[in-house]
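Shown here is one chain on its own, the form predicted alone, set out as structure tokens.
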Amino acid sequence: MKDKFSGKFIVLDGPDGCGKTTQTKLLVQWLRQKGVDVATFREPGGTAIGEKIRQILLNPDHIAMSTAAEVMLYMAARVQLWTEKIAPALKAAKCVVLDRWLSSTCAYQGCAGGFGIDHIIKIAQDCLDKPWPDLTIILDVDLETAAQRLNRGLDRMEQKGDGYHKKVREGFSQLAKDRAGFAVIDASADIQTVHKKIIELVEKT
């Protein structure tokens, strides 16, 4: 198992409220129990520069921020995380597991924000050595279920309306369709059921 996941890059992604943070923690725990050397980081964030960018991006006071500015800030934080943390971890034969990655920017800013998924992918290809993980698992959930799970103060991105978040969900679905290295899971079930589905996918990687 340790050799199988050596140098692998796995991402769990999906709309706000899909449970990806919880499921990422469970996956990391499961991998470590199997003896896998795992590295996990916050995205956006995970570096001193990335954390400052995160504060700007998610601050509800910054309502004037354009979609193009969002794209560039998310990508800047991502490039810094890749350079400082992810690339060295993969080179050290660790398994990197993240909650969010390029797929989020494609769904949120690319689809819902109207910037264009293809444009975002082009920027990523110009900036990142490895834009896509070995496996991206999209946790799909309907808006009503997602809203019920967000029982806390909402950040700037989460405060955008239902119409925006409906397009986000469509963006994730569009991105995963016929794209290698992607899988979609119904995340409306209970935590353990979803976790088992994730493990089944990961074991096939």
Contents of the next structure:
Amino acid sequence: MKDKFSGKFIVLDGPDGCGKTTQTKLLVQWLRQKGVDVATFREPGGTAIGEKIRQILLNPDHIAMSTAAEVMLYMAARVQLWTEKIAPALKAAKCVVLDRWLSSTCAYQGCAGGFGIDHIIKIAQDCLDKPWPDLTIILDVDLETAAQRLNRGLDRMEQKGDGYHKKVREGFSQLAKDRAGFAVIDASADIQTVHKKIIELVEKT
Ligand code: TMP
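Next up, the form predicted in complex with ligand TMP in place of the form predicted alone?
Every chain and every other molecule in the complex is listed next, the one we just looked at coming first.
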């Protein structure tokens, strides 16, 4: 089991309120119980520079920020995380588990923001050695269930409204349909049911 996950790169992603942060924690716990050496990070963030970029991106005062500026900032945080943390962890044969990745930029800025998914992938290919993980699990959830789960103050991206978030969901589906290494899970179920489905997928990797 330990060796099976050495150097594996796994991402959990999906719309706001899909439960991926909880599910990432449960997956990491499960892997560690099996003796797997796991490095886990959130996006944007995971480095000192990335956490500063995160504050700029999510600050509700920054309503003037353009989609292109968002793309560059999310990508900058990602490149820093890759260079400083992910690449060394994979080289050391750790299993890397991420809360969001390039799939988010494709769904949010690429689809919902209108920047274009292909355009974003091109930028990622130019600045990341390994743009796509071994497995990306998309936690799909409808807008109503997601909104019920976000019962706190909303950040700048979460405040963008239903029309935008509907397109985010479509963006994730579109991306998962066209690519190998993607799987979609119905994340409207309870925490343990979703966790079980994630483990089934991860065990098949
Ligand atoms: P989080 O709340 O899941 O940590 O993510 C922060 C917000 O940033 C969330 O609303 C999704 C958004 N986001 C993008 O719009 N593009 C991206 O590339 C990433 C990683 C996140």
